[in-house]
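Below you'll find only one chain, the form predicted alone, shown as structure tokens.
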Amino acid sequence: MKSIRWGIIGLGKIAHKFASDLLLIEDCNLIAVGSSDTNRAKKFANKYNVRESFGSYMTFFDNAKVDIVYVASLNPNHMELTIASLNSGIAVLCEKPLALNSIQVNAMISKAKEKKLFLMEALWTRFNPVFEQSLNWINQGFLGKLRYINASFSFYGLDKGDKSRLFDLKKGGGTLLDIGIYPLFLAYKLLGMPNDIKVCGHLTKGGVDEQLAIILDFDNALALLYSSFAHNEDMRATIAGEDGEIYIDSRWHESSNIALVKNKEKESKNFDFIGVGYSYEIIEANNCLREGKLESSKWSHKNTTDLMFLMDAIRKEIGVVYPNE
């Protein structure tokens, strides 16, 4: 089996989680990392025993001998770094959201098709065993016709300050792109594109969404979704059909616990994750590369395009506009 050579650029908190999980996966290796800061790149490389580190992104693209790069930079940099990688002949797994808006997403996908290279949005929840189990139960008909989805993602972040990436428009801040994407993904993946969207949001003085409530209207189904930086809560998810329900324990987007309730009987499952769970999107990317695929069938270019279309529509409703769009 071909060993996949990985690189990582953008070496913040999420890159550390990703690197730790990548080291647990067989037949792939992390061989190069890149940052805009030489010392950060060297420190990261030393921590994970990575052979090469680069103090600029372009130096990475010119010299790193990798098959695929994980782009873990700030949201506004996703398009530029992804296209630079593709132009250098390197496939890309780009952290969610793939970009700031649909125009950028379309440009990235077009470039990947032009270069005949693999590109996938790193929406890691899609590949985790708990979500796969929910799909299996739904596809087996245990829930019957789906009628309702309820999911939220919130944490207290008001103490982080206006300069935090969460609250900075220039850094693509706001709850929707950072955490609201998860509840939205759940509703979209299970119910498809809605007929109507209703949105209510509270914006900060800096113009990012601090709290966001969304109602999606489908044929004979509704989804109630919520994201916030203003408070903590128990983040469970509910998927309800006419014949049964699925409950995913807190924090649902990364949970290892799921339950099916049908005819007042409960079946629970618990999964032992490989690492913290980024491992499953890594395995999917590895498999796609070995099979010569340009996109994943589990989370396709169309899925990313649809999700970004919905996020564009939601931001338009509440008036969040990024300066570098």
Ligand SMILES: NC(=O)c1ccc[n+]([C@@H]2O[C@H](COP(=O)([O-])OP(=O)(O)OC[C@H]3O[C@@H](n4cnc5c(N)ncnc54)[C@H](OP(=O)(O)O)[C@@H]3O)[C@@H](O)[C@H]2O)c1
Given for the second form:
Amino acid sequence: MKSIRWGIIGLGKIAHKFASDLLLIEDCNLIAVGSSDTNRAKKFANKYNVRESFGSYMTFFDNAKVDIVYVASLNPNHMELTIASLNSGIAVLCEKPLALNSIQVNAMISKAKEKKLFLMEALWTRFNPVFEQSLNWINQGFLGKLRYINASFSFYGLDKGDKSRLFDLKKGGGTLLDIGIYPLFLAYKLLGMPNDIKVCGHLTKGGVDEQLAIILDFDNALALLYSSFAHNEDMRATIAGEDGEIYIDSRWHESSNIALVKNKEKESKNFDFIGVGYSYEIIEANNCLREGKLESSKWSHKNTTDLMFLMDAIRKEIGVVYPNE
Ligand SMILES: NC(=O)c1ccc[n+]([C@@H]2O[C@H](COP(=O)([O-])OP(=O)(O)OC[C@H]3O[C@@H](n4cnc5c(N)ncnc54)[C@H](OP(=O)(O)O)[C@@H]3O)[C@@H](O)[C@H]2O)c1
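Mind sharing the form predicted in complex with the ligand? What's above is the form predicted alone.
Then the entire complex follows, led off by the chain already shown.
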């Protein structure tokens, strides 16, 4: 089997978790990393035994002999770095959200098509075994007609300060793009595009959403979604149909426990995770590259485009506007 050569650029918190998981996957290697800071790149490379480190993105693009790069920089940098990677002939797995808005997402997808290179948004929950299991039960008809989804994502982050990427508009902050994207993904992937969206959001003085409630209205189904940086909570997800329900244990977006309740009987499943769970999106990207695919059928360009369309619409309702929009 062809071994896939990986690179990572943007060496912050998530890049470390991703690198640890990448090392657990067979038939692929992390061979180059790039950062805006030479020392950070060297330290990262030493920690994960990476052959080459580059102290600027430009030197990475010019020299790294990789098949694919994982873009793990802040949201406002996703478009520029992804397009630069594609222009250098390197396929891309880019962190979620793929970009700040639909205009940027469209530019990135157009470039991937033009260069005939693989591009995928790193929406890791999509590939986790628990989500695959929920699809499996739903596709087998165990829930009957889907009527209701309830999912949220919250944590207490008010002590992180205005300069944190979560609260800084210039860094693409706000709950929707950071964590609200997960409940939105769940409802969209299971119910499709809604007919209507109702939104209520509380913004910080800096203009990002710190609490957000969303109702999605579908034909004969409703989704209640929520995200917040203002408190912790139990993050269980409910997927209910006329004939049964699925409950995903907290924290549902990274859970390894899921249950189907039907006819008053409960079937629970527990999955062993490879690493912390980023492994499954890595395996999907590896498979796509080996098969010469330009996009994943599990999380396609259309899926990313739809999700970003919904996020644009929600932000318009609550008045979150990023610089230069
Ligand atoms: N999938 C998940 O579970 C998950 C979890 C957390 C975050 N994320 C996503 O991952 C991305 C990065 O999040 P993170 O938590 O890893 O962020 P982070 O640690 O704060 O920063 C990541 C990197 O962004 C680059 N950067 C560029 N401009 C910067 C600036 N002005 N200030 C600070 N850093 C800057 C730096 O890369 P250099 O090393 O090149 O300088 C930094 O190392 C975001 O898009 C976020 O949505 C995903």
